[in-house]
Amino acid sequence: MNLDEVDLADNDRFQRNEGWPQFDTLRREDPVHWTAEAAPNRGFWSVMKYQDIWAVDRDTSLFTSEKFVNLEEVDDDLMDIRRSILETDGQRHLALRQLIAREFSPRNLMKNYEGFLRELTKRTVDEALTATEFDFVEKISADFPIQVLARLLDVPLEDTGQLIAWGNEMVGNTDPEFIEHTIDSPESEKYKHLPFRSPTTQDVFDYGRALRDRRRDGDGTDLISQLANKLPNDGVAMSDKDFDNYFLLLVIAGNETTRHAISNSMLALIEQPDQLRLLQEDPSLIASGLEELLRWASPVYHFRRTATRDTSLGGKEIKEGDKVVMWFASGNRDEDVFQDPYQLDVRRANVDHLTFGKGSPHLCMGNALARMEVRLMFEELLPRLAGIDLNGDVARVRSNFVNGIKKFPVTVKTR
């Protein structure tokens, strides 16, 4: 793709899976690139190379999350209303993070959740493989993570369908299949006080508050009980809005990232069957090849920061207040870091990818859980498969934020 053809603000291109040639061109020709946007937005800098992305993500004093982390430019008077832990830096961010961080530690997950997750994975796979044709997203990659989230939040399993729908609408707020008024439509202006400019956000808030109110002063160990009954270690109690936005983030992050990581990884194994055969012939490679699958999948294309002062990056002059967007997916295909980056190689060594925000204070809190979920799914699924093939078109989310797959029809043969 020619440089003058690149437009990272065009969601339709990402729905057609055309992000990758744009990333390649920019890494090669303009690794810190300015993209203009339609009003009221003002445009953004795109950071495309691995080392530059890593540098931006680590430096919260120069590149802050406080001005929000997606491309939407939120009005100053609405920032505190909409602010979640993602849009918080410094000690307050750390205090909010530590409320539930222990639950997501590898040690705690191994002790309290791996056995449950293994059985849940088996049930998901058993149910899916009762048919020879099914939608992989519906039966496996969406069904499994949302059941894990239901366990963590201690909510009824019959509510999981609603949680999936809410997550689709929030993350897919540029996709008309998921939301009535997309974020780039004039009608969304009336919802600008709500996260993702989605009217159903209030439904998520109401659902979460009802759970919290029932569990206050209780002895539950689920995530809602911990948020309801713990005081952050900075001594500042969470407001209702703090809780609302924290709960909303859990609903989204606890489902969407793992879902799309599983989908994109399975699609890659179908399209590169030599790698699927390696994992089936030597299942121990699933654990060691996990990081390569996560590099490949790159379920989140980008996160944004905002420059707190004038600075330079990659030879470009960045002004205070400019949006600076870290394209993690591009960094995970950086030829200077990963040899043959478009080759999935489950034997690749030392895969130090950017998928979860490597080395950042905002490192994905659920990264160990996501790793466990992806590993368990493939450990249970792949040995059962004698064959798996696409059985129709793969439909992607219309989004330059989430590298999501909506529909993924497959035909399977079981051993």
Given for the second form:
Amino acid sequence: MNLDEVDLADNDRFQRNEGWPQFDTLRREDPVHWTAEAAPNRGFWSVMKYQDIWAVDRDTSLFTSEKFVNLEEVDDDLMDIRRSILETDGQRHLALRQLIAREFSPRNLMKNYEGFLRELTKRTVDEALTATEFDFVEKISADFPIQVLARLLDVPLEDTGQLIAWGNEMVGNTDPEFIEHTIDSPESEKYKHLPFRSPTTQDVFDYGRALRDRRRDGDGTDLISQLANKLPNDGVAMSDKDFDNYFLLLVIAGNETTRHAISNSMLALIEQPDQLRLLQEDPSLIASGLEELLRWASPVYHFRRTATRDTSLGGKEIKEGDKVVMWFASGNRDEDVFQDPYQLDVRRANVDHLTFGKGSPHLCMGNALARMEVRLMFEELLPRLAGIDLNGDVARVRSNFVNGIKKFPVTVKTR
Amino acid sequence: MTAEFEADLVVREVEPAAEGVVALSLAGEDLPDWTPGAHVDLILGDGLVRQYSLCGRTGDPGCWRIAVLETPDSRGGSRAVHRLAAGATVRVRGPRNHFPVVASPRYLFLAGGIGITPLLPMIGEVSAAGADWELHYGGRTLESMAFTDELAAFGDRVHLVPEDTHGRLGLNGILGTPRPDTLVYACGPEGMLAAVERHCVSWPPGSLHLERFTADVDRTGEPFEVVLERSGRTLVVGPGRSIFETVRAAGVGVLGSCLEGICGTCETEVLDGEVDHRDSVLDADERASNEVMMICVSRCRGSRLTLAL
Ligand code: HEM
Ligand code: FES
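Write the structure block of the form predicted together with its partner chain for the protein whose form predicted alone appears above.
Now the complete complex, all chains and molecules, led by this one.
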């Protein structure tokens, strides 16, 4: 692809899976690249190389999250209403993150949730494999991650269905199939005070607050109870708004991302069947090959920062206030770091991918949970399969933010 | 990224600036311009890198000044700088400014201890520009507070508050009434900055600017052995190398991401031996329990660690 044909703002191309050739061109020819946007937006810088992405992600004083982290530009007066830890930097960010961050440590997750997760995975796989033809997204990857979150939040069983429905309404806000008014349409202006510009979020807020109020002063150990009862270590209590946005982030952040991590990995294993065979012959390779699957899957294409002063990057003059986008997915295909980047190689050593970010205080808080979910799913699923094939077209999400699959029909033979 | 300035500079002068504090003048040619609030990296060898604010005059391409407090708990960074004598060379990178001064009719400067260093050139600049300002400068004792002689020239704009005779900075009085025409610049120890932040919540957004001393990790230390229980290997971790690097180099797979002790990705279970924790992930209880460690930065208090790797 020629440089003058690249347009990273065009969501339609990503639906056609045409992000990758654009990334390749930019890494080669214009690794820090300006894309103009329609007014009132000005445009954004795209950072495409692994090392540059790392440098941006770790320098929070030069590249702030406080001006929000998606391409959408948020009005100044709405920022504070919509701000979660994702868009908070500095001491306050750490204080809020540290309230529950250690619940997501590998060891605490193993101790508290591994048994539950194994059971849930088994059940999901058992149910899917009652048929020989099914949609992989619907039967395997769609609901599993949010069921895990429901457990961490200790949402009552009878409400889990509602949580799943909400989760699904808040994904893919640039895809008309998911949402009536896509975020790049004028109608979405009405909902701009709400995260994801989605009217559903108010219901989610109300639900979260009710859970919190019931758990005040209780002795629960779930995430809601901890947020309800712990004081952040900067001594400043969480406001109701802080809580709303934290709750919403927890419902959202690990849902679609983990779903697509599983779907993208499975699709890659079908398309590169020698790799599937390796994992099936030696299931112990699933744990060590997991990082390669995550590199491959790159469920979020990018996150955004904003320059806090004039600076230069890759020979380009970046101005204070410019949006700077880290294309993690491009860094995960950087040939200077990963040899033959388009080869899925589950025996590749030392895969330090950018899938969860790198060097940032915002590094995905749920990374160990996501790792555990993907690993357990493949450890349960792959040994049960004698064969798996595509059985129709793959439908992708219309988004340059999430790299996702909506539909993915398969036929399976079980052992 | 574009190449940053990096060069060996010559220590021209070493002056005692207060009890435990020395001011170093570093001479070079065509040193890049800097603005008040900027800092430089001193690259001290063996993976030891330390940040110091520039505290001399701006616009002097031949000389930079830094001031360094020798801290007893530091594992050698400030001590290495204190050992530098006139004529020695030291590798310097930068300058970078994360703490720039924004134009305003009025400023409140709040310094705690060695936190005076970035504020000193700011004061010079805003005075020259004719702004109205006050400095409240706290320290343990008057003798421990650097640059009080230079500050004396500014008369009653400067309030020195040595804790042994005057107690702590009275933040209630200083920050009690928000002023929309005033910007607050603060630098000092974490406790003071947290208190400043709490007092500034009712100030207009954007009023408060502060600089935290970065949680720099010290990667140096004596060599020790790591026993990798699952892989059945024993490796030696050399001085200035990390367990992470050593284990990877031996071909054993371990996860890592930030490599600076902030993200928790390299968390590893400890089976035996006492950990010298240097990360900023674990809390005090977790450190004391000695059950897990961050192998990208943390080391060993004795001669041997056994890990579940
Ligand atoms: C494979 C699945 C996942 C991927 C690819 C992913 C990716 C990311 C990335 C790239 C960020 C950094 C955003 C930034 O730097 O601005 C992030 C942040 C975050 N993620 Fe994940 N994530 C995944 C799963 C999860 C799960 C399961 C949870 C669990 C609740 C979660 C919770 C969070 C939270 C709370 C943050 C914000 C952290 C902060 O700002 O300090 N994520 N995620
Ligand atoms: S790799 Fe981030 S803490 Fe060690």
